[in-house]
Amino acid sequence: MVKTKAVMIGAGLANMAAAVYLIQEGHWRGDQITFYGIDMHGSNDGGEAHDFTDEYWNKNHPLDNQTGYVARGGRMLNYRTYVDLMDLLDRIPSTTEPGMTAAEDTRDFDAHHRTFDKARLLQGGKGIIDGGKLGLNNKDRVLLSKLVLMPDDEETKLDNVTIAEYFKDDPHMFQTNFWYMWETTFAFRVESSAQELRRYMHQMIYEFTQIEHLVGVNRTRYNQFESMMLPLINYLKGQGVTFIGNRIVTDWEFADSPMQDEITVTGIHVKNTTDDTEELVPIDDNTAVIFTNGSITDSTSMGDYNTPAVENMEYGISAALWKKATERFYNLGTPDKFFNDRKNSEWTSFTLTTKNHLLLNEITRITTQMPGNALNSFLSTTPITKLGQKDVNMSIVVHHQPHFTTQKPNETVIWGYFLYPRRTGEFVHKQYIKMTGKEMAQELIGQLSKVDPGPDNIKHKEAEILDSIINNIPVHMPYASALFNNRAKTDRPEVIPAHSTNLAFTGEFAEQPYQMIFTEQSAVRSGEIAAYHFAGISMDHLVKTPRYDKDPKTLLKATRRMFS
């Protein structure tokens, strides 16, 4: 149903993509589009620590140390698969590189800083592990091949099946280098959805041939907020789009219909978080409502060098609004599958800022690679899983420096994460979630010391390294992996649900054919679909999505690698 105005609930990548396509393909004016959002960072965030301290999630937990930088999460790009993202970034100018689009900026940086990870896996007593040896046995290969060969119309066979259940007769799978690299590259857990793993195996099948070096990974020049989100924000503001921040949409007004299944939004209740006032914003017949119905950064909490992040138990605000809609209509999914299962969706990250390059240089020496190439995952030397098996303790990303435009030449920024935050550190004997920034840095130094080839072990420089740290900010994200939670296909609403006259769903919790979540690709495409629908543009004009799972050459290469 064609509209002439849009209200965007959520100011993340998906809705910003929708706005760009409405303007450029639908030929809308910017002043026809209004955003309501709690913040402007979204999941592709990054900035100086003090920029985050007054935001909604942090205002009740002020930080003593507000220096340094923070990025709640880290997400890798891939040009081969992220075709909609690159189409979007080609439509807007770079914020930092004059004369370039945001896509040209990223391609230019990436062309001069190719990724080649030489230390993808490390383990005490062994140092750098040869990730080229995937470690698969025949049972692993058979089960993986079944996922790759399963056609799209049969994926409901994996409804409500976890990865652990799929491999229940093959525990060996979770002791392979392939699994260690796959789980930490994409943030899968054994409790995650086997259905989602199948989609990744289809869309990222070519990763079999390069996963140990991450040569297919592309990176932005700076953090993703400054290289992706800020160009979008600047472009949309320049077009006259209205952004209203510090707002939570708390409830809906829907029109009645004879069968009570027609979805027509007639109003939204909007709360101003600065003064707790609330207003009813009417939605007329000409207005589309484009709603990002879940955020992996909702309910995050931050700590600092001397303070752990205090867990925020608030149910995600975007999911709470989604849940209100499901109470009225039957075909809009099951929010609790994703947002009421924290034990399977949480992880904890940290952003470490130093005043010199001592730690950076030590990591470069130990891993034998330059900054910008790394996703280093540290394997335990003893069993740490419920199955009594070894697994990854922690992972770090050493960015090309500077990672922020305001970063001083002498400063270093490093990001890392714990996929299982309730596990206990090997060097700081407490759960990761309970560690201060200093203790996370000590745990990192300890993990590095186990794989240090010498002759002078990094542990001998611990005091000097700790003295160099400006801040290390722990961030606990209860929903970071919620999009991977075990589910059925119908647990996510379609972008345009049946019987909807003016409501669309966007982002990582909207169901799309073939698309894999936790990617900027799926986020942008959902916004593109919503925009085309409400602008009356044929879906034939959507960016063409490659299907590498149907490419014989790609499948042959993957098969050879799997059996090598």
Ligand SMILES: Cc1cc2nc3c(=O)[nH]c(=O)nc-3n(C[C@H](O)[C@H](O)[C@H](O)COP(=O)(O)OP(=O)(O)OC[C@H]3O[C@@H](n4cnc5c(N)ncnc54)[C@H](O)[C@@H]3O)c2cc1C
Second form
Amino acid sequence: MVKTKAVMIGAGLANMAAAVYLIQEGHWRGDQITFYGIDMHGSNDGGEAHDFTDEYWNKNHPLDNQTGYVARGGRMLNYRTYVDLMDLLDRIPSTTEPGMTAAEDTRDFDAHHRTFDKARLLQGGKGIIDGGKLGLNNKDRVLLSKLVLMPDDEETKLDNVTIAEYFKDDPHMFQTNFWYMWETTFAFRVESSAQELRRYMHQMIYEFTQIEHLVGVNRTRYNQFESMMLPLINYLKGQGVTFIGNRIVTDWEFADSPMQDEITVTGIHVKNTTDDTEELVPIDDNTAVIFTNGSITDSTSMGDYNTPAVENMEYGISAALWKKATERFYNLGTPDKFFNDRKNSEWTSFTLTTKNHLLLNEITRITTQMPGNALNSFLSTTPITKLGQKDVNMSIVVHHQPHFTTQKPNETVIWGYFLYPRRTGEFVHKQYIKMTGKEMAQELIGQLSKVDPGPDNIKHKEAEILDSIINNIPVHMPYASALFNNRAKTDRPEVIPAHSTNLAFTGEFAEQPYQMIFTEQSAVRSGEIAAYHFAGISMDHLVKTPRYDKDPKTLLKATRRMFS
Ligand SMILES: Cc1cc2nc3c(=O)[nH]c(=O)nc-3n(C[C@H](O)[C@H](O)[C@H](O)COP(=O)(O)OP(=O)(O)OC[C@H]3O[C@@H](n4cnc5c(N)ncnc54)[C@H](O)[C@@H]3O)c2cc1C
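Please move on to the form predicted together with the named molecule, as the form predicted alone is already shown.
Now the full complex is given, and it begins with the chain already shown.
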């Protein structure tokens, strides 16, 4: 189904990747491609807070304090598995480093700032825990090995099986250092899909040997917007691609076909969110429609230093359009499995900006590591899970500073998150979701004080630290882990579904063989597949996927590590 034009629904990484491959491999001109999207970054955002306040999701949640920075997520990459992402970044110039591609920029930064986490887990009374001791028993090892050994063609055995169900006779698993690190590095919950955990076990098998130091983790020089999205946007604009923002695609027009199963888009309904006008954009026979059918940052809301983020109950706009397609065709999956189960997908994050390095230096002293190297997770000292077990309270990422190009030398930006926002703080006695930015900072200082080796506990500097905070922006993301929700393989449409003549699905809610989700990698690959399909390029030319799970040396190392 070779096409000569493309309409992109959603302007995130996946569709921008599709556009780059159409131009560079399909030899299309930029003016053959048009983007419609609610914003021009998707989940990969980041910038000065005041730049975000007018965006669609924040319209009903105006911020009193618009200072400081915000990014809804931190980012960890992994060159060894993120082969399609690195291929993409190698095709576009860096925005901040003259003469380098975006990939060279990231590799250069990374070579000079290697990740070596020295305080992956911390716990009150113990301080830094030796995460090198995974704490697995034989039952854990057997169940994990079964996941590693389960071949791709048997993964449907894990259709609709949660991680909790998979380990139902082995609650010990959820009290191991291995689990605490795995759940917070990748954001799995016990309610998440065991099928996806199997995929991670396969694609990230080599992480087993280094998970406590995050040695395989690579990071971009600045936040993901400036180091990845801006280079893409600049490149695509330079090629003549059209970006139409502040638009929600709300509905479809499909052609009729004799068996009612041929998927041919003939029009899309587009709403302009600035003036609420609607238009029908016709889609002709020569046009491909490439749709990112789910975004984990849809329906997010922001708060500020003195205001909690108020939950936004709007159903995700991407899933709403996906749902409309499933109402017409039977082979396009089950959006509600992912988007109607917020309690299993929500998290709350925060971006804290200070006017000096006091907090940064205190964290460096307590964790014994330089900024930029870590993901620090604070383990509870009392049971907090439904199973009556201990678990991680909160995690922080102290970026290499500066994390934003406009950040002043005296400023610090730190990101953190609560995987279970309905749990109650230990120091501020309310649910994390209900906390203001100030209260989240107080909770963080409290957690740090519990693991502080002294002699002068951080608690004594609380007033001074709070005084140094320019802003702390809580962000509630109802769908942050939606992609991990329990599922069957048929719950997501394939990138090119059967009987589709011009519609492709991209991003984290499209099914593609082997790829693990919640990664920039799988998002890019889905775009690459869609582009090759519509440009008539053989799939043999896709970037080759490394299979560490089939490498005997890697498997042996992982097996040995399970016994540590
Ligand atoms: C908190 C957080 C932490 C993360 N950490 C990591 C990490 O450490 N490592 C990693 O690799 N990845 C991480 N990710 C995941 C990564 O950001 C995603 O994999 C990637 O952004 C997905 O890109 P995408 O283009 O598929 O979707 P998105 O980035 O979500 O972009 C899709 C865009 O299309 C829009 N859209 C869809 N439908 C419509 C419509 N009908 N009308 C208008 N607009 C529409 C959406 O609203 C959205 O803006 C993280 C994500 C979050 C939120």
